[in-house]
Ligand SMILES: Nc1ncnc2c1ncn2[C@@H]1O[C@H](COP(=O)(O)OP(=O)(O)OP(=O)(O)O)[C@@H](O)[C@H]1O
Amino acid sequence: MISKNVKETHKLAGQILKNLILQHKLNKALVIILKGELGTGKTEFVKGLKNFLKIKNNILSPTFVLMKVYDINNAKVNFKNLYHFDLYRLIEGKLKEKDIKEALNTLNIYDILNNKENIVFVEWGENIKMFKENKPYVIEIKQRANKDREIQINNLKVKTQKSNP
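Kindly supply the structure of this chain on its own, in the form predicted together with this ligand.
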């Protein structure tokens, strides 16, 4: 898929998540890894979920706090919490997997991952093994031109038409 601007990325984010929710069968959190270079739009993607999930607070980048959590208020969605992680500082600091685990443990990562009421988005998490048990989807965003972004999803056939799947 190609997004031509931020607004399109926001719209696609809602459509894509809707499809991922329908496909999610695990009895654990729905985990989505956002992959892409600095400034490609990973955080914008999550910001775009505000409408679909009916989140009241503004979604802000978790770059400086590692994790943010929001209440999902869309009664049609069987999830209650949106978690948004940005692990760039851990990755950039070249921490070992063991130390990353320890850092994430202080945030109760295992409880978060085992709770099927959670949707968990992770920026810079593609090389971290602890997410693997949740069979994460990987959404990759690539900058193609000034504002053009290519958005690819692994393990999913996305329907972005108006027809309800």
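Could I have the structure of this protein in the form predicted alone, to go alongside the form predicted together with this ligand above?
Chain only, nothing else included.
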């Protein structure tokens, strides 16, 4: 899928999450890994979920705090919390897997991952084993030469509405 601007990214984010929710079968959190270089729009993708999930607070980057939590107020989805992790500082700090695991344990990561009422987005988490236990979807965002964003999702049959150019 191609997004030409932030508004399209937000719209696609809602459509994609709606499909992920419908396909989610585990009795654990719905985990989505956001993959992409710095500045490709991973956090912007999560910001696009505010209206769909009826989140009252502004969605902000968790880069400096590692994790942000938001209450989901959309009664049509069976989820109560959106967790947004950004592990860039841990990954860029060249921490070993065990040190990353220890840092995430201080945030009660296993309780978060084992709670079926949670949606968990993780930036920079594609190589962290603990997330793989939840069979995460991976959304890769690439910036193209013309500033468009290409959004690819593994293991997902996406039904999207055509957007106007």
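Given the structure is predicted, the values throughout are model-derived calculations rather than measurements. Positions refer to the first chain, counted from 1. Superpose the two forms; the largest set of C-alphas matching within 1.5 Å is the rigid core.
Residue displacement note: Leu22 has its CA displaced by under 2 Å between these two forms (rigid core superposed).
Once the cores line up, the CA of Lys147 ends up 2 angstroms or more apart between these two forms.
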